[in-house]
Amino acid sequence: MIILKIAFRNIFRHKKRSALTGLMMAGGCALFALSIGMVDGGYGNLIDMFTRDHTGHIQVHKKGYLDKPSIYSTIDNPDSVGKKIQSVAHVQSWAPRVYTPALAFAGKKTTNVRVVGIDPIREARTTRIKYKVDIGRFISEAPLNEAVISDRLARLLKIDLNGEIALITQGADGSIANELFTVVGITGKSGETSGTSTCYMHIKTAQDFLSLGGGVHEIAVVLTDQALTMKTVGLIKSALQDPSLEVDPWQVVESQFYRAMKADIKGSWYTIVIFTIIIAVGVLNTVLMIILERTREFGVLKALGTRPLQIFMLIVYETVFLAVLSIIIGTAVGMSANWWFHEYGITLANPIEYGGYFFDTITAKITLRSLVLPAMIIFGTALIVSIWPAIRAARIIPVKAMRSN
């Protein structure tokens, strides 16, 4: 006990030290909380975007059709699925979806479009989509020759709202599919990836389109939480127990973007290194400074009977204390930080493009994570740089450690 009383007390012997020593981990541990905080808070938001905009949490396909889209692939009985799916612990909604590429016209534009059709209802329920038309309205309930356009395909085609569109394809049948639709609906750019044209309808109307019965190529999940997706997606499958239906976490839907992530998110940690070497440099500079000014007393301790495992226990202790001190600041600190960007965040004056997506907002998150990881990381590096010079003063010899200077 009478060790842990010195130790505490040995801190504040050398006060613009110990602050200075002090400042460099509470700042470490507070830089740390605020950059796990921005991944968090930053890969989070876009992750919602992306998933709740448009490609939900997990998708079913047809065995093959992620690989190799084909009009061919479908899901023949997606009413059946989608209970299924609806009974899963977890799950929000679903909503099935068609999709294929067609050539589109107007006027004398003419361009490569892609078609998705949807149920206007639980596409509703499950993403934004409805929310992202900014001029006009959202498809009807009812299937009707009509069609919300992206914003990008309207300037392609120079089509305005109530304008008619016409879309040429290959059907189901082999036939060729033609119609003209009404464009009802314009999309803004927010949440609608940068390099495709497309044209939503609702999915009666695209199954006769395209003539395939009550097939679809693609149902949509989105669960009450996206952290809980990969285990749901187990779940799912259980559920089906159909072998010709792939179940997919948007990490896999979303490859490109998520392998991206990874590597960014790698990069970070890289960073991270960094400056623990910085800090663990810092402190074992500062215990080596207190070990050679503390020779003599260390001498003096040995000769009085102080056991080496006292004396060793007595640096260790003093570089925890001052660690802990820290930590308790630069934990305030960090997490003060992460709670008013989470508030407040960053508004770019121009949007960034990522995986396809535009991100205009930078926030932080308060997680668990950036609570604990930054604070484990400074106490592991303090303890772990205090054993050596703690060593070398217990193995300090009396006789010579009082004749130095």
Contents of the next structure:
Amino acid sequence: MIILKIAFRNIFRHKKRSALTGLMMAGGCALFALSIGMVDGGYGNLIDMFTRDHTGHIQVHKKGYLDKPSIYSTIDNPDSVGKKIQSVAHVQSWAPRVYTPALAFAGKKTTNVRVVGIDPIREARTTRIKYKVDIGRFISEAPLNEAVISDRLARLLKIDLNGEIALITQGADGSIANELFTVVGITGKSGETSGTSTCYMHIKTAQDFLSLGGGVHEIAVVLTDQALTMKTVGLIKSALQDPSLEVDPWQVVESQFYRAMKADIKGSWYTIVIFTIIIAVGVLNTVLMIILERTREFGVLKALGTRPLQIFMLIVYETVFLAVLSIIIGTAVGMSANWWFHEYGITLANPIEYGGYFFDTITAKITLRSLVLPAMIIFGTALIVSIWPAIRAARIIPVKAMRSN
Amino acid sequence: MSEAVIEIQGVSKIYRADEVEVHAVRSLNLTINAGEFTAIAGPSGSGKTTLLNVMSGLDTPTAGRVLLAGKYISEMKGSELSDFRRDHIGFIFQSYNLIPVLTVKENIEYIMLLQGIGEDERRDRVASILKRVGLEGMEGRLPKQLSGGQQQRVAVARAMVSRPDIILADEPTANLDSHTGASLLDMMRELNEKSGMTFVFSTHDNMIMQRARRLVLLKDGEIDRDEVRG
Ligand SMILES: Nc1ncnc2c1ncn2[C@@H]1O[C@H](COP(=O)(O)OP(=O)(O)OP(=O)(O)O)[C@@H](O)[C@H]1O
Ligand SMILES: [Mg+2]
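In place of the form predicted alone, the structure of the form predicted in complex with its partner chain is requested.
Below is the whole assembly, all chains and molecules, this chain first.
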């Protein structure tokens, strides 16, 4: 206990140096807390925006559809599959979809278009497609020849609300499908659909148009929390018990987006590693300076009968005490910053684009790991860095030490 | 005669530096008995410090052995040696060497704390030793708030309070002016007479060596004279 007391008081012996070393550790701790809070908050937002835009957290397809989307790869009993999905824990809702490429005509203009058949009621519960309609309205609940088109498609075809659009494609029965639709709504400039030519219609209309019967190409599932995605994939698989179906998390469906995001997060970790090394070197320098300055003192302590292990602990305690003080301050600052950025966010002068989405504010998230991880990193660094100098101090030979100075 | 506290048996210490051998202590035999107040005197370089360091186990002899409290301290290592020193030897250093962050009271208690002596016992012992070294009322001060003479008195108290078998002091008065040094020595001798504590100290100051009851004079690492006085 006397060793603890000496260690604690030694911190206040060189106030300036302790303050500087402590400031470095506290600053690192605060910075780590904030950057982890930002990663968790920022990417949490991003994932949420991305998945709720249209992808959903989990998608179910006929086996092979993701690799080679074919009009023939259909889930033929979507209602019973959907019912089973809905019974799985944490599932919020599901929505069936039909996809096909088509040729679109309006007046003298022609372009390629992606036709998406959706269930307006289920889709509204599952994704934001309904709320992206900026001009006009969403498709009716009854299956009519109505279309909601993306902003890009509207501009390419120079078509406006209530305009007529002709779609030509091949149906599942091999016949040429060819029909006229009325534009009832145009989706806005934000989100994934802004960059593509997309035409939404009622799923029944699309099934009839493509002679698909009751089949659908995709079932998108949204969960109550995106963090539960991986776990729920397994649960859905075992609920379905159907080897002809494929259940994939958004990380697989949108693997390109996921890879880019992971690379970004990795970058944040590299920053933390580099700062940790800088802090480690700084702390090591301080501890070595302490050993050098107090060689004589350690020699005296040893001569008086202090055990080598007690001298070792004295150095470790001193470092760890300073680290703990720094962690308390650093965590308080870091978490206050996290809270502030959680409440108010950082507003960007120039919105950044990420995977087709525009972000004008980035918010932090207060998570357990943003609280615990920085503290652990700083504590661990201080502990590890103190070991070698502590061994040196413990091995000091009193006669030599007391001759020095 | 009274019983031996420390027996130095044929101890030699040879320092080797750059091919040159220095015989700091040469086949020396010396027995210190309980209750003695012994000065080890001699000119600079005569081997006083070397002899004291070998006696305390701070240095190992090149040849010979040192027997203390029935054990050969010259053959101990590590924690065993630390604990043995803590329990059997008191130290007084030339430059006081108090622990700067501890108060007078805490410095005096330090060894007792390492020994695990209970609080009541510690309090009694500290109170009594403070009175005997004339530092009552200063227990809350830090070393830097004391004069050199006062600091050395604390060092004497620290060395005595754990009741070791022997107190070794290498030039305890060298950093003090002659008057303060003399009065410190007088105090040490009084403690020796009243408590029977065994003291061995080194000095090259004539005034100081006159105060010893036994005077061992070293010359080139050998005992030149060994006389018992009044
Ligand atoms: N670590 C060492 N390495 C080499 N030689 C040493 C070492 N320590 C002491 N000596 C030599 O051993 C001899 C005895 O030294 P010691 O310090 O014991 O003398 P001393 O009587 O204490 O002298 P002083 O009165 O100056 O303190 C001297 O010649 C000294 O130079
Ligand atoms: Mg000397």
